[in-house]
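Only one chain comes next, encoded as structure tokens, the form predicted on its own.
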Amino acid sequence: MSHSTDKVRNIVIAGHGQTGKTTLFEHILFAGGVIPRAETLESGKTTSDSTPEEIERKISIHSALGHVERDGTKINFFDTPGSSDFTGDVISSFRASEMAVLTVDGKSGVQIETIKLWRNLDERKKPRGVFITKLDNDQADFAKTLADIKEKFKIEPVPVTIPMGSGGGFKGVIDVLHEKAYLSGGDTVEKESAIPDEFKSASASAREKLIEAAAEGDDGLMEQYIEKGSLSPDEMKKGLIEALAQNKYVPAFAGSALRNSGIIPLLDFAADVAPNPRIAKDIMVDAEGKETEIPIDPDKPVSALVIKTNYDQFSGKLTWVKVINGKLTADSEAHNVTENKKERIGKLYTCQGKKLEEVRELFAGDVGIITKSATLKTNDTLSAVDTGKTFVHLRLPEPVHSIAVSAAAKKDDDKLGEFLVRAAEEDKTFNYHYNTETRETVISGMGELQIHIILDRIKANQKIDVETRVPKVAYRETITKKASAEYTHKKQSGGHGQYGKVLLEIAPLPRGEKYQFVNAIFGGAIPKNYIPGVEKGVIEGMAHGTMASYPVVDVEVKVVDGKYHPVDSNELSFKLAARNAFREAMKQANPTLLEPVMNLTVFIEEKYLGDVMSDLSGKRGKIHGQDSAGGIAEVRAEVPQVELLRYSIDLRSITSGTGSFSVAFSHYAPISGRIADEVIKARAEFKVQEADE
């Protein structure tokens, strides 16, 4: 059954690992009547964690989609991974949803991944709520967790539900919005009841805060609230809808998913208050790079964004799409604007975890799956016609962990490459490339766990043994002073010979300028038609520096004089002369090695701050700043890339697995002394090995 735009809600469940996301998702499907019973992680039978890797490790690795119907409204829920290694699926789910619900452990409070997710939602200006989980556990404290959220995010969360008791005395929750109590269901769906007398005062107090939040949604409602001191239930609902759509408050929910508690009020809020897809906007970009915001609109011609691609052993290739405009229909034709190709849309599906449910159409705002598409891939734009505009790609973080790989058996190299292509297509935070400079196949991802899982899958499914090693760093060479040199290329071998003489002056450029070629020839010392040959020779000379044969960067090259022969000169002669002149000049220009330096941001618990700072100092890092709030520290530094090749492993060891980081290229910086000597020695050994192969 398909649902119109106004009857669709999209909510992503996200949060730090082990905060109960999959358990909440499972019990939502149970409470919604989708599955006959809620399974535990330990059983390996949950709806969302269905792959062998997820079942074995008892963690979510991929996002999963399920839906329930509440009062005629279809509510899509995404269950997302908690580990930063699998953040790509969280990002794609954020893009496809109009609201997020972040799970926060009622005992542990806000943790590192929660903070990173919150910042991502801030960048998107996306409405969000918090579900405080595991309130039946000892030491769980709803009020304390709300205070922690307030301290870390500088917002006042507004309880929509409040707990009745905690720990061993946890009885259930009160739905403040609908003024009902729900007793914990244990193995059954929670039961509605009247609010017990002992909780009426707390419920009334929470309702007052909810009314205040509703008044923020509309100027007229605020006037009404100031004048009368309250709002009617209809006014309250209207205000809550509008204020949440504008991200003016953060609703907070209480519960214990394992005990089927707090689920029904969450579903009622999702159906009654959660943002309608019409409030959301997406961004399109034209061929010139101009961006335009467009609303989700069912009345316009169809357009959709591919948010995810994966492969199922039974159904084959699955292409996940978010419909932005119009209506996507099965057995129809659309245009893949990204690839400028016609695309045949075969069957359409929604899903409950890995179980596909066929539908005839998907309306704007809804999310579904196209099967067996030959060409569609993540980030592609589907449209009714070729508009020349595509949706902006998913904003994914840069990979932070890389390793070099090769098949143990040479015959498996091509097969390994094919599998890596597919893995990179399924997970856009994973990539691989062949580095011609170091002659290595390098794979990169968000962490050691992500890469290990991909390599384990290769071994299990493709029967390929893969060898791994730390990748080589791509160093550079440059010069530190001006120099000049001339070179004459002369060759006689009967008939026409070869002749070209070139005088070059070279000078250092600011870091990052790369290369500049200046033709300063006057009077025709080198004819104009040979100047391109001179530049080609310079570029060839820069490909291999004189210190360790690394590429040369940040050099201005000026050709100032030369000589030609009317019969024997040609472009090749001047290319060879220029290449050798450049190498001679570079030897005199005080060359130096450059190493890549990365911008590093580390997120850790404050108790590990000293150890992390000490470790970064030992890695030649320069600390540029730090911020701390609520026990979580953010450290910003510049660190040489070579020191970070195993940083995901080092940080996990220092922080007992709780720390995370992001990294991006910053600049190249000079190195000298022992470090440079070691680089030159290693490069020489590599060149010998390369020559022997």
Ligand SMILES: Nc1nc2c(ncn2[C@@H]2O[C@H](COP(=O)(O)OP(=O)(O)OP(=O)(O)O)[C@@H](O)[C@H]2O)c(=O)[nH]1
Given for the second form:
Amino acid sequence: MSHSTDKVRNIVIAGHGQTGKTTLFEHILFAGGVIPRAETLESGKTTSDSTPEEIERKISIHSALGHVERDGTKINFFDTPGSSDFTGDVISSFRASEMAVLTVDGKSGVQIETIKLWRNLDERKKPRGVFITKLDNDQADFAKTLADIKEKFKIEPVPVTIPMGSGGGFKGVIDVLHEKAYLSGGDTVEKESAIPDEFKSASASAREKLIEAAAEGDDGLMEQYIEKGSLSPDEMKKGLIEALAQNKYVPAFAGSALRNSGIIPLLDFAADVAPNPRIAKDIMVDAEGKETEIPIDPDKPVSALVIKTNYDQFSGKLTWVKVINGKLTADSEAHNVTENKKERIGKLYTCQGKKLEEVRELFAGDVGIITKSATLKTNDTLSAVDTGKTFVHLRLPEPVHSIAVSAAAKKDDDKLGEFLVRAAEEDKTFNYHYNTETRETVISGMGELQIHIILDRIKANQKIDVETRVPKVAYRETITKKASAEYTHKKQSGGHGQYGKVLLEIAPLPRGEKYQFVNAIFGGAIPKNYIPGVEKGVIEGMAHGTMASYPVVDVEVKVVDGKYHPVDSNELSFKLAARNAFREAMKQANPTLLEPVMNLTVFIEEKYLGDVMSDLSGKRGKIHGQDSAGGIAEVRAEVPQVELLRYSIDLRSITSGTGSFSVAFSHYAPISGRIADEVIKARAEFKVQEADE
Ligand SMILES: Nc1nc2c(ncn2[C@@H]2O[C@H](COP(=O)(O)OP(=O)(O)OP(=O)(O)O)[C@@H](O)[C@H]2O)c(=O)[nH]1
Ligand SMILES: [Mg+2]
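Right, the form predicted on its own is done; let's see the coordinates for the form predicted in complex with the named molecule.
To see the whole picture, the full complex is given below, headed by that same chain.
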């Protein structure tokens, strides 16, 4: 069945690893009557962790979508992976949802991924709530977890539900908004009951706070609240909707998904208060790069964004779309603006995990699946007609972990390549490229685990043995002082000879400026038509420096003088002369090696700070800054890339798997002494090997 925009809600469940997202998602579907029983994670039969790799590892790797109906409203929920290795699917689910619910473990409190996800939601100005889970655990503490959230995010969450008892004495939750108690259900859906006397005052004071939050919704309500000291239930609801849409408060929910507790009030809140998709805007960009905000609106011609694609064993390729405008209709045609071609839309589906349900149409705001489109890919824009505007691409973090791969048997090279192309298409945080400089195929992604899983898939599905290595670093060479050199290329062989003489002056440029070619020839010492030949020669010379044959950068090359022969000169002669003149000049210009340096940000528990710092200093890191709040530290540093090639592994062992980090290229920096000698030596060995091949 299709749902109109006003009858759709999209909520993404996200949170630190193992905080119970999948269990919550499963119990939501159970409470919503979608599945006859809620399966445990341990059984390997949950709706959302359905792929063999998820079942085997007992973690979520892919996002999953499901929905429940509440008073005619379809509430889509995304279950997302908690490990930062699979952040790509979290980000696409954020893009498609108007609200997030972050799960926080009632015992562990705010964890590293919670902080990163919170920041990401801040950047998107996305409304969010927190679901404090596992309150059945002995040391779980709802109030303490709220205090932790307040300390770390400088915002006081407003409870919509509060727990009745904790740990072994956990009995259920009170829905403060609807003034009802729910006894935890165990194996069945939780049951409504009257609020027990002992919790009446806690419930009343929580309701007071909720009313205050509602009053923030608009000025009229605030006046009303100040005047009368309260709000009617209708006003309260209206205020909560408004204030949440404006991201003015963070609703907090208590519960234990495993015990079927806190689910019904969450669903009621989702249906009553969670944002209507119409509050959200997406962004389109035209050919000139001009951005326009596009509100979600069913009354405009259709437009939709492909948020992800994946392959299902039974259904084949699935293309997930978020409809932004109008409605997408089955068996119709749309324009793929990204590819500038017509796209046939066959059947449309919604889904419950991997189970597809056919629908005729998907309205603006909704998320659904197109099957059997060979061509659609993530980030594509579908439109009614060619508007020349596309939705901006998903903003994904830079890869943090790379390895070089090759097929153990040469005959499998092509098959490996094909597989990698498909893997990169399916997971936008996974990249692969052939580095012509180092002659390696390098795959990179968000962490060791992600890469590992992809390699396992190759082995299992393609029966290819893959060899892996730490990738080589792309060093550069540059010069540190001015120099000049001349070179005459002369050859006499039968008829026409070859002749060209070039005098070059080279000078260092500021870091990052790469290359500048200046023609300073006056009076025709080298005729104009040979200057392109000179420049080609310089470019060829710069492709392989004189130290270790790495590309040369940040050099100004000025051709100042030369000589030509009316008969024997040609472009080739000037090219060869220039190439050799460049090499001669470079040797005299105090050349140096440059290594890539990365900006590194590390998130760790404070207790590991000392170890992380000393490890970074051993890695030639320069610490730029450090912040700590409530037991979690963030360290920012500049570290040479070569030291970070296995950082995923190092950080995991220092922090027992709790740390996480991001890296991005910063700049090239000179190296000398022993470090440079090692690079030159390794490169010489590589060249010898290459020559042997
Ligand atoms: N005691 C208790 N355990 C829970 C609860 N919810 C989940 N768990 C357990 O916590 C573990 C992790 O649960 P998941 O639902 O897989 O957590 P997740 O957040 O989806 O994990 P990732 O997707 O890998 O990040 C499993 O062993 C669950 O049985 C709960 O409410 N109470
Ligand atoms: Mg999960």
